[in-house]
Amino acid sequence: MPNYNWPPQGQRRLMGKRLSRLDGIEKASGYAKYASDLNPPNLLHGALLTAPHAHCRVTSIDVSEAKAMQGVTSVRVIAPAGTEIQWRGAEVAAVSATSETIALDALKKIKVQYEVLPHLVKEEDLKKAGPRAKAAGEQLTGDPDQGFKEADVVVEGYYGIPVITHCCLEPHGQVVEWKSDAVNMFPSTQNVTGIGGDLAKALELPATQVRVQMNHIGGGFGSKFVSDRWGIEAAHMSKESGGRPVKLFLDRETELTIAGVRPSCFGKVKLGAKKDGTITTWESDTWATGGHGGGGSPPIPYVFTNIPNQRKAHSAVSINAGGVRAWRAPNHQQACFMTDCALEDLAAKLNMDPLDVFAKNADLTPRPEVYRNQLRQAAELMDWKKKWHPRGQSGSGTLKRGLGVAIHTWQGGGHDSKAICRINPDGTVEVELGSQDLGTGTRTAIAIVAAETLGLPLNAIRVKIGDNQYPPSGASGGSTTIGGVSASTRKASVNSLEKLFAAVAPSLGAQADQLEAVDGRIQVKGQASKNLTWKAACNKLGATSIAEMGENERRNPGSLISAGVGGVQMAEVEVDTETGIVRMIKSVAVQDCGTVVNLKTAESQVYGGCIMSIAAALLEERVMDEQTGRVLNPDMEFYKLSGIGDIGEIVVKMNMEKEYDDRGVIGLGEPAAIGLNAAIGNAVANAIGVRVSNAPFTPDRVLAALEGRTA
């Protein structure tokens, strides 16, 4: 059987080094096409229609006007007379035109009338929900009761973590084109491989009449899995206008009122704890929504898993708001939020330093020695022992810095995946698969397992992705990609190197299992003397190329791939106490990923979710206004996200000691985003002496906190 394991450490040429992306040139330059750049002949442009009310019922719809406009292709009724609609933003009716400003006027010819209901879409105040808060039930671990009563201290506080928007650069949507044989599908998305089966599901049509190609993707997040019902219309209104293309991308409006959010958390936690500091009970009853299906669970206490005692409520709170889509690492910014700053409140309520809380608590966790050494190392980074003071003894002046610390985990399992890998007798070499780059290096790091299996030089590898002919790779959710994609390329480059070495091996007077590839050579192991360039070797298989298989199954995954990461990651902020105004000093973050495959990009990684991170603890909320039921800040001048003047100075330190890399490769794109809003909601606290228990720390919350104090 090949040797599919990773090349030793010492050994490797390029896996585990810095390396610029394949394709960051092209995106520097503007020279990249994304879905939304494409402007395909007889082009036809869609817009949507949609609710002004958070709940009502259509009464009626009138498109008679719009369809008698000249230059409209193409009118749908999305909600017709009856449909009762939950959320302002939702979609009525769809338009095509041969201009976007033709198909945005016969949007206004539309009639349509409504019944206005009842509606809620805050849920903040849990008493205001009533029968649209739905409780899961009591969780119960040991006896919390007598565990409080043993404790030697209790700590009670109240955390919120707000509802956000996903806000993609490049918004949701497509261009598709319904031709008699097949629908042609461009869109902007984290699943070639599945989305064309969805569309050709709803449309009705065999899956393998939908091909689908998107080269790159402006964000997604884990909101851009399923064709969506504005892909679905695209496609109709292609059809229905003799098989032009339809472009049909959301407004920036619409796209962050409508296109998913990260669930909101709200609850109470209550801790036991030892004098020592050692955890011993734990109480949380806690709240979420993500829209009209409520809010999930997240998974309390985070990390510290094994507390004794614990008794947990939760409840998922129905409002008429746009839906929940999975947000990189759904729930668990919630669940870190609400543990580490509560073990934080404990550190300051014994007047301990909370690194040495968290440390001492390791042993709750899955992971003790991993995060033991994690919070040292980040210590270091952040040089804690220096600039950590006790809760609100900052010094004098109206700028006060503090710090602050959490710890996050997720699996990253790779998903399935199938590769191929071909070696043409001119030397050249390809690799196709059916997965898609988000942004975050996948086509270089295919290239580099490629290109360090058989031994040639980065840019001697082809790498062939964003089309669903391609062989199937999972959609990229859940941190899955990189093992999937190194892993399948990895076997099917071992696969296809086997073959040639059988095809060459009478060439060099040796057996195919005695000779290896090196440098651009294919030699004979041990003599290197003996052996032919990649080029002559290649020559050897005359008019026939190989292309072997090689396969990742999730069930399966062997040595090449793993899962479950910790990591830590510490926050310094400064706080205008006269302004409210908190700015990033520095953020330090420790992560585990197993082998890493390119540092470069899997240190870009872990950089993007530290400043997603930034500006979902100082900026991101979505507003909404409990009078109109309408998102108040659908744009991205009122929803801010974080720039260069936002983050502050961020220090990144990958753990590749040989106990990590034996690993084998895990995902690393969620665990990133994940603690360093609890920690500066941490080092803000550190900073001030109180707590602001709801994020993002604005000027009006840290304020508020401080008049609280000292009223």
Given for the second form:
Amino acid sequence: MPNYNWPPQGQRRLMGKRLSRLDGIEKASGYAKYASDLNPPNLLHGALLTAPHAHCRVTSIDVSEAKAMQGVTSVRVIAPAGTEIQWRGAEVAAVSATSETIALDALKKIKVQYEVLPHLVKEEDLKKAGPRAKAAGEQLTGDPDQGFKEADVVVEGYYGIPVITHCCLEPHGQVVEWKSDAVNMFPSTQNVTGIGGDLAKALELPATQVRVQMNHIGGGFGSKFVSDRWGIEAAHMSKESGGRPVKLFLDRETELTIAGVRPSCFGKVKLGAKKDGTITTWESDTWATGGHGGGGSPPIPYVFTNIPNQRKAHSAVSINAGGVRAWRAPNHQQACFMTDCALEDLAAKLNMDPLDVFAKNADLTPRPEVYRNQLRQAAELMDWKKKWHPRGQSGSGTLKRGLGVAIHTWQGGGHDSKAICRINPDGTVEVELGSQDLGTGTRTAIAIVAAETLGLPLNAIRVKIGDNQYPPSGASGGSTTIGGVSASTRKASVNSLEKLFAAVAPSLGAQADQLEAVDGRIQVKGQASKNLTWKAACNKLGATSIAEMGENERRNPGSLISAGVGGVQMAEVEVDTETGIVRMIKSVAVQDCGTVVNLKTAESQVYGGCIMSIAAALLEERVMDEQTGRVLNPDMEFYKLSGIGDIGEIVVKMNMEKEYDDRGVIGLGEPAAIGLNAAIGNAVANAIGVRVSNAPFTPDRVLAALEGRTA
Amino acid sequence: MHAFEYANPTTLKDALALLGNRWGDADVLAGGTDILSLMKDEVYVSKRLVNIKNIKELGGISMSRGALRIGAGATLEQLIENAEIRKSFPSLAAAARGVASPQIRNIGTVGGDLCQRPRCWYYRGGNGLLAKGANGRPLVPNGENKYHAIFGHEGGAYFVSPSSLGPALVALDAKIKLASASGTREVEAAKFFVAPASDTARETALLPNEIVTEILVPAGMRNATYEVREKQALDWPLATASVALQMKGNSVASAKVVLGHVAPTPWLAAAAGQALSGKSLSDSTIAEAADAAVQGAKPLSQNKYKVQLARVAVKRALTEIARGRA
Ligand SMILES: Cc1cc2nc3c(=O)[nH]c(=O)nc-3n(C[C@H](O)[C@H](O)[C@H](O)COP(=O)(O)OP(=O)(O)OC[C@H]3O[C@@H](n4cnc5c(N)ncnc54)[C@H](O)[C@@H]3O)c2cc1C
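Please give the corresponding structure for the form predicted together with the partner chain, as opposed to the form predicted alone shown earlier.
Next comes the full complex, and the chain you just saw is listed first.
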């Protein structure tokens, strides 16, 4: 078997360097075409009629007038009479027409009658949820009662983190055409290889009949894996319209109402510990919602999984609101918040530096050394020892600074991926795989791995992704892409290179296994003067290209990749105690992701994760109105996201030391977006001397917490 | 969005002739940053939009006879760039700067800022200007009201006046000039803004057949605006204060303190003005004025914090003047 191992760290030319993404200029200049930019000839526009009530039953639906409108090519009933609808915004009917205006006008001509049913759209007050809160059985480890009895100190806190949405800049949707027996789909998806099969199944077509293509996606964050009701209906409408392409993208309101949320989590956490800060006992009573289907159960205690005594109770609350979809590190941000805020409260009660409490309890985590190391590194970058003060001892001025820390983890192994590396006789190289670049830099990472392997410059590699006719590659979820594609690309490139060695060995008077590819040449190891340029070598192939496959098997990953990372994030905030406004001063993120393929885009992932966490900590919240059952802020005005002026300084350090690098490539997108939210909460508490229980830490909450203290 | 007629006159006279006597028959289109969003969302429907961007006489910013004249068509960006405004009317410059989107500032106009409609999420969601539920009961008091009014909502208008220029102009005793086909009139800024008593009423004294042509601001007052914002990127303030002081030596001869984003109109805090009158600015007189400014506030279930924010905004606006920063 060929040796697929990564070259030793010191010998890499491209991997681990800061390289700009290949599609950066294309994107920054607006030339990049997203699915929502596509306007093929003969295009029809699709639109959705959605339910106006949070809970209702369709009693009648009449589409005849809409059908009769000039320019309307198809009308589809999604929720026929009798359908019970569980959230406002749910799809009721769809229309396609020759213009967007006609499509929207046609929606108004659809007559639907609803029987309005009682709804519940808020979950923070568990008492109001009544039977809609379903308790999972209590989970017990060790003896928590005894643990609390023996504890030197016990702290109890209430914490809450609300439902937030994905708020993808490019909303969900696609252009799709269904001509005779074949479907062409141009979706905004995280799942180029898989979505075709998903759509084929819904359309009762063989999977071979659905072609999927996508070059760029404007954000998914876990919410874009399947073809969705709107994709399926758009395909049907295309067919009913003689195969003309139909474009159907959600408008912003619908996007924020039904295209996915991160579940909330609320509840009480009680910790018992020894005087030196060692945690002995955990008790939590939490609840969450992710929509009508209930809510995810966060893995608590988070990271500190080996607390010897634990009692946990969790309820999932079903509400009448758009449902959960995976949101960057599902359940982890909530779990981290519940756990690490409690840890900070423990440190405050013990009058200890939380850094010491986290470090001390690292033994309760699966990676004590990693975390202790990262805590040390992050503290240095934050200048923690100099800046930290005990909780609330932040001077007499109005503006108070504080520091907070949190730690996190994520699995992120590599998904199944097959790649073909094609070496053509003219020296050109193509790497093909049915993957996608979510904006993370996957395209660039693939090119880096192939170029590194073949001894070529980055621009010598043509990366072909975003098409389900290429070899199958997994969906981009769970931070599994970089592992999957870098392993399959590496193997495909090594396999193809071996073929090339075999083809040119005779003309270099050497054995194939004596050859190496270096700096655009194929040369004999140890005798660099015996060489052919890459192009001359490829010319020896005659008329036939080399096209070898490489495969990453999720269950059998080999040495190129690994899973399981740790990270530490710290926040420095400044709270205006007169206005309750929290300003970010600085964030520090130290992150392990094994072998770093591209340092620049790896850091970008972490910057992005931090920025998302800052928005979640300070601004973001889906506001539901119990009276109307409506999302009140399904727009980008009151669904607040942070801008450049809101994020402060962000310092990122990737762990590239040998012991991390040796592990192989591990995914990064999700872990980067976990810890900072809790770290900011902790920093606010450290600054103002009192815990603000609920994120986001907006002025109303901060001022209320301050008043609670002085009252 | 409903189809509408688009008219593009180049003289004020032609524009006025194109307006009607009922809202919705015809409406003024300036930068369009507000009215077009309302029409796209079908919260507002108009049969005809009369573009006023090509009417030269509505533009321009100039000083004459001790007063500043701002053409209603001047953009927010032009306001900020004007040296005279930056020097003598920092209150206005600060208010315009707060609209933290260069795109909106480049196209949004002063007239549009004054006449823009409330951002109350019930109104924008289709529950009407006074935000009533299906049963006719107001939604705001029992609903999500953290951004709503803490003053002046007794008449049933719970939204806050969105204009940041409004409070500054009221404090500065500005006059707003309106023209209609039958003539012109001048309204004090303080009387231009009104709390509507019904869903079909308006938040300003403007009539459907009128156009705001210019704003006249007397010079000579020390002035400042302080805005409390939870987000630096484009967002609405949570509370603001605009103050304008007529000084006599070191003491305040008369003062106007106007709160923004806390009531359905710019909210003149008369007691705060009186508290300052005859006194010099010190930490304690400023604190007294700030306390006086929020006396009588009637916060709703979720917006008590805005009382504190308004108090702080007054304090900080006055402090800017005291420290000579404005
Ligand atoms: C997220 C966000 C945040 C914002 N933050 C702020 C803020 O902090 N402070 C602030 O003040 N604004 C803020 N704005 C609003 C922005 O300033 C206004 O949209 C803009 O000023 C409106 O000007 P325009 O010329 O585009 O008005 P248009 O949209 O053209 O018109 C608005 C209304 O005024 C009427 N109108 C316009 N000009 C005249 C005239 N000369 N005579 C009679 N009627 C007229 C129109 O008929 C219409 O009813 C924000 C907007 C957004 C989207």
